[in-house]
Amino acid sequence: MLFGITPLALMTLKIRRARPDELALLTQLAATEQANPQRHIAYLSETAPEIAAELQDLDRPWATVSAVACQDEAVVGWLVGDFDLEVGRTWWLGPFVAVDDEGVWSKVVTALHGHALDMLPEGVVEQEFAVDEHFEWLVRWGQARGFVPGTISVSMSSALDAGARVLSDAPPVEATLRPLTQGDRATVAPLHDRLFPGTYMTGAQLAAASKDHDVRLVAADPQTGVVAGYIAAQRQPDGGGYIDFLGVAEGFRRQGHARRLIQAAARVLHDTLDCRSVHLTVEASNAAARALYGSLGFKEARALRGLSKRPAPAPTGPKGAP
């Protein structure tokens, strides 16, 4: 990796497309990133072979959309685009640039961004970035360019042992706890695009989901049988369990359904899946889900930030004009 790269160098810089085989190499590059909350990205861990595998487990290979700069054949900068055909967005991992100055650093990631934009199949149109918040230097270049920070989220985790507060009385899933059915698909999908509009995974995709990795599960009224509330949870590549979506309908809040279901998926992450941590994201502003997981023994790490691009809504004639 090349450190200090000057402007007048830059005029030698070469962007292309990454190799299969450079995997490695550049697995490498992201995690001495990572270890810099200046430079952390959130959707990826933090050493070469979990990055490795998180990459290898993407739904497409993972040089589909991968732009990779380079100074002297030396590589000093790499970007991952993971996109969804469906949703019609890309998740951007990385920037990870080897570069110690701030402007030299935004032209090269311009660079990067601008080829790996091109490598997009047609239809992906909103972008997405998440960060820690420290990144400044992402933040800037990307509201330069017309990306919107949201609001800031906190990373939180737990270990997953004998000791841990998680596991201990967890609930059995059974008849008003269970795993996501079939019949269930059509009160979960809805619920899940109401409690979290525009999100990465539709409602559709999240009850459909039947990898072996997915863990679902839905909390029933115990009077009525209605599904009050999910959780959609996973083993990640590196062996961790996450934690990607806890929703309870509106009619069924301060029951004690989402600690059930924490508990459960816990549970299931642990016995069946063989995780040893599991990990999640919630709201800075939600203190009540804050203090639930806190319960829970869940502890805070990363505050995180996001940065979307939406293309522009199509202009409209007067009233009664097609």
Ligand SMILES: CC(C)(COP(=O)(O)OP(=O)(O)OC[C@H]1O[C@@H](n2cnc3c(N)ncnc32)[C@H](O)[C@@H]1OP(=O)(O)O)[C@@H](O)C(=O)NCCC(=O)NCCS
Contents of the next structure:
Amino acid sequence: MLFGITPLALMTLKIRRARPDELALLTQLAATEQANPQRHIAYLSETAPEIAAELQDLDRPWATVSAVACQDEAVVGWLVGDFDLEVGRTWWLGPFVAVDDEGVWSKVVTALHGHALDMLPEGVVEQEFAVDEHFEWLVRWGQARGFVPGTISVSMSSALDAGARVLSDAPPVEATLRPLTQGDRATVAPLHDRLFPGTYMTGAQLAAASKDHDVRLVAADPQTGVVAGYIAAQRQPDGGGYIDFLGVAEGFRRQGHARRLIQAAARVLHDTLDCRSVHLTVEASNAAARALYGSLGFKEARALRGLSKRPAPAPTGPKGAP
Ligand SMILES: CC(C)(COP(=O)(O)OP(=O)(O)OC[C@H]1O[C@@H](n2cnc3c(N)ncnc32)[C@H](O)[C@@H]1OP(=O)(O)O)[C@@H](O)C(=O)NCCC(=O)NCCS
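What would the structure be for the form predicted in complex with this ligand, given that what you showed me was the form predicted on its own?
Starting with the chain above, the whole complex follows.
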């Protein structure tokens, strides 16, 4: 096996920082692991070129927090940390460890994780993994180290081609459906923070996004002009579209705002950003959203599970206690 390791070889394992010139080799390892549902992670695509493009699109160089495990000269494991100082969290991309024995795999992951943790800047105190629901090794590894398994999410996708339901009769982006402007920030940011507390993008970050590949639309109430809902999507480095967030304020639901926002975002992704497909992830328990996407032709693919670790809250002793 290209990246294989035997239990005996654990003694000669070395963990070190990844080098930027290793990206091709490392993404090959990642793609091999991604093909296996029992070792698949949620944040990255499947093929080596797609994964390389995604890593090069991170907010900072991918090797900033990146550890590799080597046995002799061969790379057998890799873990990258994608962190956000404002949110104070790192999202682990990986681990990719080509080992078929859980005990050995677990030891390599522990070594990689410890090394990568040391590279994180101060202030990054929360950690998250998101993996295929079949990646039980990581769940067991994480639970033994204070990570808490989250709820199951489902990844969904639709092609963006002539036959796509989500593109048929899509409303034009005008009138009550329009791009988010600076003036909408004061409404959209708190709505987002209320609907998605503690997620990977704050309301302020979402409302301020202005990269060419970002799509930000709002739906306004036709009578009052008040913002009823918003959608945040993007063209990803692999060329696919991704819907990050969709929210409609409680008093405006079941009026078709979300349906129209999705259709309009799909139209922008297809027509302006040249996307041939659109993807998203939704909590398995969110029946409303799953029904909504299903009615627009989205198909469910993988079930995913998050694992998170937050610092323990400071102990609150009686007043005056040391
Ligand atoms: C999910 C959400 C965006 C739907 O917004 P909405 O504007 O009320 O949705 P729409 O009016 O466009 O509904 C379109 C279709 O979706 C489905 N749907 C929407 N809400 C539903 C609900 N509560 N129960 C069942 N189906 C529902 C229906 O098929 C509906 O068509 P219908 O009204 O003709 O039956 C909204 O409930 C919301 O913001 N929820 C909290 C945030 C969230 O979960 N976002 C999605 C995360 S990916």
